[in-house]
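Below, in structure tokens: the form predicted on its own, a single chain.
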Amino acid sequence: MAYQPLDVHSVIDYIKNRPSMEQIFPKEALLSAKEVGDGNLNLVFIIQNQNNPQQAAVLKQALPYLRVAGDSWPLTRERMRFETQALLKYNELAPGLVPLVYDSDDEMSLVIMEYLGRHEIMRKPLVARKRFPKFVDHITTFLVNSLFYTSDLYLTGLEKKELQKQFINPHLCKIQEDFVYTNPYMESPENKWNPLLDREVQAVRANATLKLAIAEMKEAYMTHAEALIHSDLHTGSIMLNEEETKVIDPEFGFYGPMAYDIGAILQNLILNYLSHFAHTHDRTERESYQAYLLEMVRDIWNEFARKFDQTWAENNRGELVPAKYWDFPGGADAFAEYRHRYLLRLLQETTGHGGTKFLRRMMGIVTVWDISSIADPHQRAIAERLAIRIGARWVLERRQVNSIDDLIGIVREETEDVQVY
């Protein structure tokens, strides 16, 4: 079938003509569809059997342009192939933590996958101060399995390069390179920000020391091909409930720096922390939930580091530092020290990438709902100014971060005397 964008009518006909979908929908099923794509790139449809709503699937189709910018910004549809490949790989490495893939169609640039009707996009329940007791365990397992098992720490050189060549994703990498690391810090037509932040935005653009540091982080993003990274792993790309966590939307996936994915998660949780200065008016409730978010940040890093170190110690089959390399008196201690240094470097790079993402959300093309949903621009500016200050410090002070508490300490210092309306 030649490529054409689907709509709520044609998508039903398409599903009915896919033999693979008979595993989900009986031939006699009365199907309905609704388009729910509120993202920046794609069409997303939920298809359900009206007589049995539990029989459902999600179809995601790439448009030939950047949806958030309109059809004046052409974009390759190949991104859906990368998403499908990544979902299949993640299902192999971290089963249960991503949606199941039912079918895909390269010509139509689409993938059909599990419907997560019992899950929520993580952003909104965080604003509503919900708690997810299993999230730390789930997301750290996903991070460790997806990063370690696609890296030189586990794969042979040939294995890694064979996998890496499947994820040469230049067009979506270009979006991140421009929109995260370059355009927000100079004049660019797609940039937007709260007008109350004009002074702060111009100060960032004129800060030579900060811009040098951001350039270093961009270099790392472009050249550190450490592992298969999701590359868009924020709280809008996670669906969950109290029992389950599912990572979605990996179309940006490519071989990049591990720290980028970790930094994205931690930074989004801090943005949510900042949003509660406006969203949660009761001080006791606000401080309680903010403490919960900071503890989650601490636990995510500490649990990630623990699991990563253990997984590496038990599965050191890669060619970076093979087991035989440490086969000498004192070698076990030397290997443990190497792992310690590796994780410290990873934490510092996590801080740098996360800091850059704070800044780009405040002055680039796309903000986050946690912040943009604050209706009063003066209240919103409180959170936005804090995000800029924290982001700048994370980038500039990243090499002084020796533990997750150092990173959290910057957040505490910048939010110590916040005056809320």
Second form
Protein chains: 2
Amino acid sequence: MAYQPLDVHSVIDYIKNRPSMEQIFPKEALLSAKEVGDGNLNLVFIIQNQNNPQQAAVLKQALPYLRVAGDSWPLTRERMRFETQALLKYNELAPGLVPLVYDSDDEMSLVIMEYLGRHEIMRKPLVARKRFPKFVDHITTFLVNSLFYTSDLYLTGLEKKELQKQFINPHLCKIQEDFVYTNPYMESPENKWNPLLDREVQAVRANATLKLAIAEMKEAYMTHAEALIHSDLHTGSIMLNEEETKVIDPEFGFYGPMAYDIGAILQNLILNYLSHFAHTHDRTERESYQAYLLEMVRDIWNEFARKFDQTWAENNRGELVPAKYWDFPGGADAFAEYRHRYLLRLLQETTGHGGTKFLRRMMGIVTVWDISSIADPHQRAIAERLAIRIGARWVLERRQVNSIDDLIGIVREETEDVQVY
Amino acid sequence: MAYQPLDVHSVIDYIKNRPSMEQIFPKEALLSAKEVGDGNLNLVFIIQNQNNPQQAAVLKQALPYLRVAGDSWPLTRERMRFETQALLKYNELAPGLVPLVYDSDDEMSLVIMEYLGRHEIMRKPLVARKRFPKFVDHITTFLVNSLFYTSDLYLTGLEKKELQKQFINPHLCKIQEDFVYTNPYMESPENKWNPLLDREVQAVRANATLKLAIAEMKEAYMTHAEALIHSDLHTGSIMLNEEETKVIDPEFGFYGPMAYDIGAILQNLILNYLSHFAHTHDRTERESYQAYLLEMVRDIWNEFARKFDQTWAENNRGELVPAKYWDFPGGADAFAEYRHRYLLRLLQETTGHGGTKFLRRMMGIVTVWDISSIADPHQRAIAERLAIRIGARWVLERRQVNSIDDLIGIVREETEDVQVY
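Taking the form predicted on its own as the starting point, write out the structure of the form predicted together with a further copy of the same chain.
Full complex below, order starting with the chain above.
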């Protein structure tokens, strides 16, 4: 079928004509569809059996342009192939932590997958101060399984390079390269920021030391092919409830630095932390939830590091450093030291990439709902100013970070004396 | 034509049947062929017009196994496609510094190229203390042009990733990963070393600090996709005379760390320097030629850095850090500082990769002619012991190297009091 964007009518015909979909919908089912895409790149339809809404699926179809900037930003639809490939890989590596894939169609640039009716996008409940007792366990398992098992630590060189080739994803890489690491820090027509932050934004753009460091992080993003990373793993790419966590939208997936994904999670949680200076007026409630978020950040890193280290020690199958290499007196300690250094490097790079992502959200093409939902610009500026300060320090001080407490310490120092209106 | 290895008879028929070869050989020419492959992987034929030996070509055909280890090490013949692709790319980027390509045939796994009858493989004349006044200029142009123009410093992200995809070269990468960074430092049946060096070899294998550092260099080799590197750029891959320099044998080419190529050149020159403790008995002659080699090492780095920096400043077309990013007061200085740091990192990584390559030549699958041609094992051991010491120090001290003189300083310190028999 030649590519054409579907609508709420044609999507039902399409589903009816896919034999694979009989696993979800009985042949005679009366289907309804609604389009719910709030994304920038895609149509997203929810299709349900009107007589049994439990029978449901999501169909996601790529549009040939980037919505956020109007029709003017053409994008290849091949990104849907990357999303499908990544979802299939994640289903294999981290089952239960991503939506099931029912079907896909490269020519139509679409994927049909599990409907997550009982899950919500993580940003909103975080603003509403909800707690998710299983999230740390889920997201760290997702990170370890998706990163470790696609890296040279687990795969043979041949396996890794074959997978890497499937995920050469230049068009979507370019979006992150431009919009995370470059354009926000110079004049570019799509940049947006709170006018109350003019001075801070101009200061970042003229800060040579900071821009040198950001350029170094960009170089790592563009050249360090460590693992299949999600590459857009913010809290808007996570759907969850108290019991389950599902990572969605991996169309940016490619072989890049592991720390980019970890940094995205931690940075989004801290940005949410900052947003509560405006969202949560009751001081006790605010401090309690902010403490919860910092604890979550600490737990995510520590639990990630623990699982990563243990998985590596127990599954040292990759060719980067084969088990036999450590077969000498003291070799077990040397292997442990190698893992320790590897994880310390990951933490420092997590700090650098995470720091950059604070800055891009404050002065680039797109902010996040945690911040944009603060109506009063003066209140918003409080969180935004802190985000810029913390982001800049994470980038600049990344090589001095020796534990997750150092990284959290920067957040604490910058938010000690916040004056809330 | 289905793959079959050619011989001195069938190769002539093959050439006669390639219309493209009429550019070299007249239709009625009486051709002769000889096989001269001393390599490990390929057949190499020189084909000449018997009545006009100036009319000549080289045909290189991949064998389906790695010769050095007998028939038992099967290798995909696709490596010839990588060699052809790389030769074509090098002809475009560094014309005159690689052989011309006349024709190629993927199915037969062969390439037909310029015959270099007036050039010799660099190792032998270096042992014979020949001097090549244009080599520094040639090899630094080759390095700058092949590395800079295939990197994110010059290409757009899309261009780079398309080229990277063409050069995903898992089988030949595996050879270097195993034989440079892994097997020499553990028990592996193909390892060979001078029995007089038993103690030194065992010490390297049990040196946890050194092996941690080598593992870090290997990680960079496997994941840092900076530029199209030759990846086997030792002095056996260079043919030259006083006037011309030609880089050959780029079948290992892939997107890897630039420093690997630079390190290969510098390390091979130092290894040749060490070999003269045995090859050149006259002290004055030896010291004069060794001084010449150290000067060449210094000049190569400095000239590489100068050309790289200038080429970058004048052709800042890549997307890694676009010119506009530096458009702020002090931005020109920041850009200069960025280039400076980039080159310092390259020098430190050059030291690390080069150091590893000293070690692998002393205790791995294959040594080099400079060393193996020293008949007396005691004399050979002098050079080999120094190579191990210098290699280990280059690896371990790489992050303290701030100029090429630091790197050369290690060579000087280790060779101050050499006792020659």
